[in-house]
Structure formats: structure tokens, C-alpha cells
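The data below hold one chain only, encoded as C-alpha cells and taken in the form predicted on its own.
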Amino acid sequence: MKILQVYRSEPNDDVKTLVGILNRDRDADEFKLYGENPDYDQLVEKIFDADKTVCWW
């Protein structure tokens, strides 16, 4: 199963722990919205490629 983690802001330690649990035994990818000029076309492609997408505030 492929999972995508999308971060709106830089993850804190609690989020990193939860992401580690969710990513276990999965093909994991991530996308950072908090960087400069995120590539939204790339984000859409990643969402459609993933079986599950999790968005973090």
C-alpha cells in the first residue's frame, strides 16, 4: 500500500511519531506545503498515485 503524508507546517515530534507508525510496512511518500512555492501539479499526481493520503496541519 502506498501512503502520502502532506504537511501544511513543519511536523513536531508527536506528528513525526504518528507518521512513523502510519508509514510502517508501507511505501511512503511526503509533500511539504510549507516550503517556498510548492508544486501543486506534483501534489495532485502524488495524491492520485497514493492509495491513502493523510494531511497534517
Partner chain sequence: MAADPNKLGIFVTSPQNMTHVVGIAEAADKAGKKPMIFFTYKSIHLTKDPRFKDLADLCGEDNLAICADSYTCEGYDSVKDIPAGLTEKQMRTQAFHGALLDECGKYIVL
Second form
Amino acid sequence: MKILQVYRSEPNDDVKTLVGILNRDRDADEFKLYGENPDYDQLVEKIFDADKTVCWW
Amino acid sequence: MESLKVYILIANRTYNDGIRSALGLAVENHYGYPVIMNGEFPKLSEYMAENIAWIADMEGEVLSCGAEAPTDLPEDVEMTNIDLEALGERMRDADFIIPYGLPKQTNEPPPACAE
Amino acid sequence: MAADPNKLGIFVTSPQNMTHVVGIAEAADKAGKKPMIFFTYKSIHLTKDPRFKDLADLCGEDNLAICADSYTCEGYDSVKDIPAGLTEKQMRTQAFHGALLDECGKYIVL
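Moving on from the form predicted on its own, kindly provide the form predicted together with its partner chain as a structure.
And the full complex, kicking off with our chain again.
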């Protein structure tokens, strides 16, 4: 399963722990929305490439 | 229609709407699992107590992660304590994971909105 | 009904992400995908953002709605003050979110 983790802000320890468990034994990718000028085209491509997306606070 | 397992993670102290949203999915025949992750439990209104009881009736469950749920909950209102690792393991099986609303606040709410 | 693999559900619960909502919806549209958006909770304040009407036009009447109860809870008048770009039909309940989960092959929360 391909899982995409998207972050709207720097992930805290709780989020990192949960992501570690969710990503285990899976094909995991990530995208940071909190940088300057996020590439939305690339994000959409990643979302459609993944089976599941989780977008954290 | 397939029944989906949906976890609604509520980090901010204003947790009521995440529970309402889970109930909204439960009545659409999905499994709603709101998770209160902030350890803060503002006064439970009668409306919210009914929502929590209803989620359980619909085979969902309200979870408290990172802090013990209050023990003086009204009759028929149940919250299940769960630690972070166990929550992660459960959510591996989720169809959808929804980090809901705003992140946790670092400052204390003023009396105007504390309850 | 099986989920449409070319449809992207966007569930908006935070009032802080309008730039992301617009950016992702427009990128999806450009990529030939169809965005379907539900605004609830504090995010309904985004209906007052000047970009909201264009976003509503991009999605179309069947694919964008807001939670009428949230709108009312936040102090707005859900009868006399329907947001720009919306019709009465788009003032919906949480059931729209259920439909979005069923209909969309892909999904993101903002």
C-alpha cells in the first residue's frame, strides 16, 4: 500500500509516532505544505499516486 | 455501500464538533471513531452526551488518547482510553484518518471560553 | 456507487488553509481531476474570503457545499446570507461529507 503523509506544520512528537506506525512495512511518501510556495501540482500528483493520504495539522 | 472506518483526531480543546462530525458519518452507516487527543474535557452538554452515546449505539467509539477520560461521565456515555502506540496500530486498519480542526493550543483559554 | 478514481474529496475543517484549498483544487482541475469540497466547523469562515466565489464556480453546484449548522453556529444567517457563489442547495449537512467519502477516489483534509 502507498501512503502519503502531508504536513501543514512541522510535525510534533505525537504525529511522528503515529506516522512511524502507519508507514511501517508500507511504501510511504511525504509532502510539506508549510514551506514557502508549495508545489500544488506535485502534491495532487502524489495524492493520485497514493492509495491513502493523511494530512496532519 | 461499504461501511468505512473513519478516525477523527481532535487535538484542540474545542472537541465537540469533531464528535458531531463522527456522528454524521455514523448515521451514514460508516464507523466513526473520534479521538480526543488533548486531555481537556470541557463541560459535557446534554447534546454532546447524547451524541457520544449515539456513536456507541452505531458501533463507533469515542476514544481518549494521552489522558484519562473523566470518570464522572453521565450514564450511557463511554469513552475508551487508548495510548498513542495502540491508536497508531488501530489506525493502520482505517479507511480514513482525519486530523480535525485546529492544532492543540499551547496557551490556556481565558474564562470567556474555557467552558 | 463505486468511488470515482478521478475525483478528489477535500474536507475542510480549519479556517487557516484557504491558500491550500484553492491551490489544490486548481491543481486538480488543471490535471483533469474533479474536486469535491465540503466546508464545516470553523472553516465556514472561509466563505467570506474573496477567493471563495471563484472556488465555488470551479467546483460547481453539485461538488461544493458547506455545513449549514456550522455556519449558523458561527453566527451567520444560513437563510438570508447564503455565501457568494452558492445556492440554497449547497447549504448542507454532514451527510454531504458521507457522500464525498463514497464518491471520491482520493481524499485530503485541510
